[in-house]
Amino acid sequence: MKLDVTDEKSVNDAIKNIRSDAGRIDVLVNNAGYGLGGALEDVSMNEIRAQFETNVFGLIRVTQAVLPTMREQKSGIIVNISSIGGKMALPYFSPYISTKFAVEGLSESIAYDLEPFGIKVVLIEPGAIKTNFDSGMVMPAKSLDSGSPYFKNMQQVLGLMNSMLQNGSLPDKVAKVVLDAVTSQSPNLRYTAGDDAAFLVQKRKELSDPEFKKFVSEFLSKPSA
């Protein structure tokens, strides 16, 4: 069934048939989402606008769609896809671990309000995983104009995401992950899933501002595969 989380009347149209069709709706996976790389001075604001509006908004579009079946059922799960990038920041991707970030606050948040009607949520934060994540990526113009002071740096930030990416979990760990939560009694709020993502949440935990800082700096150093 065709959705664009980009548009409200595709949105609501879809649930509604959704409903009509199934007569409830147990399980919704918010997976839509895309990544904006590209230092933030080479990136317009119509395109951070654009990555929020399927990242962040339409996200909440199809939240708000739902939460009246949820509410009537007095059941019902909430998994929105993160990404440990909404848990540390990394350089030269602002927009897109802006919008991970503002999903970890806003799914924190609705746990608070949703848990009296039996409607739980839960947040899964994959590391890098072997998909096409990166055919799918935006990168502004300047960015790619090695005119840009940042020309260097964002292709070396580039090379080592492509590796990782090439290197990353199958999409059927993130896949576990998520069946694992939905089908608890009582999932977690978090989830990370990939070999790496732990990992890099635990360095985060474990290291200071400055320490952390240096560890992504040291590894962003290092030849790409």
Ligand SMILES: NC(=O)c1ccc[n+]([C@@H]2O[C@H](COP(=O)([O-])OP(=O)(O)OC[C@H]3O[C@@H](n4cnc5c(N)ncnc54)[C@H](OP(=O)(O)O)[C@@H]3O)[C@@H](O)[C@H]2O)c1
The other form holds:
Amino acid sequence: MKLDVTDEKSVNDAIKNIRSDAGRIDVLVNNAGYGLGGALEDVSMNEIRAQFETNVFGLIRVTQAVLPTMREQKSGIIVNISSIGGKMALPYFSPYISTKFAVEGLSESIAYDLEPFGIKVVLIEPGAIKTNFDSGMVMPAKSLDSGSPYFKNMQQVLGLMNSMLQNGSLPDKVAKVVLDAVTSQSPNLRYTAGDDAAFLVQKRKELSDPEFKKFVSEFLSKPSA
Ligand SMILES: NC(=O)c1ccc[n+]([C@@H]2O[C@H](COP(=O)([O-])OP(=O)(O)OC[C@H]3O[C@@H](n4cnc5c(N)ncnc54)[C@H](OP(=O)(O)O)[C@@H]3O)[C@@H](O)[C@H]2O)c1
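Please supply the coordinates for the form predicted in complex with the named molecule, as a counterpart to the form predicted on its own shown previously.
Up next: the whole complex, starting with the chain shown before.
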């Protein structure tokens, strides 16, 4: 069934069709998303708006369309695919990182609102996963211009990101975490997914802001990076 999260009509039609075919909606997985990279100065407002339109407003649009059904049923679970980038910042991905921080805050907040109606909210925080994410990544033209003052540093980070994604965990690991969450009687609010995710989220928790910044900078300046 076609569903474009940036298109209100497409969302409403799809949810209406599911509702009339199945009579109920038990699980919503908000997975649609892509990465917009680049140093902030090199990214246009339109590119940033489009990034939020899919990763944040799209998630809100589908959630709003599903909520009346789940509320009437007094049950349901909403799974929002965040990222370790919703818990920590990496350089040259500020548009993407800010969408995932938004998803984290939104999810944590609506978990309170929806609890009285028997609706659960879960955040999944994957690390590097081998999907089509790297080929779907949007890099603004200005950020790919070697005249950009950010070009050299950004290229280094981009190279590292691509190699992390290519060596990432298989997506079925994330699917298994989602399945475990939606079949649990009392799911957690947050789950990490993928081989590197728990380690990095734990590091972010343990280290102070300057310590974590040093950890990331050292990691990025490794020769293999
Ligand atoms: N891969 C990673 O390392 C990683 C890590 C952390 C979090 N994530 C998150 O995981 C989620 C899935 O990404 P992925 O890694 O599986 O990347 P992907 O292979 O590029 O898949 C992205 C998915 O989002 C869908 N999508 C994009 N825009 C959409 C729209 N407007 N309406 C409906 N569907 C749309 C795509 O559908 P079409 O193919 O039909 O366009 C595709 O199924 C994203 O939210 C991403 O931020 C990925």
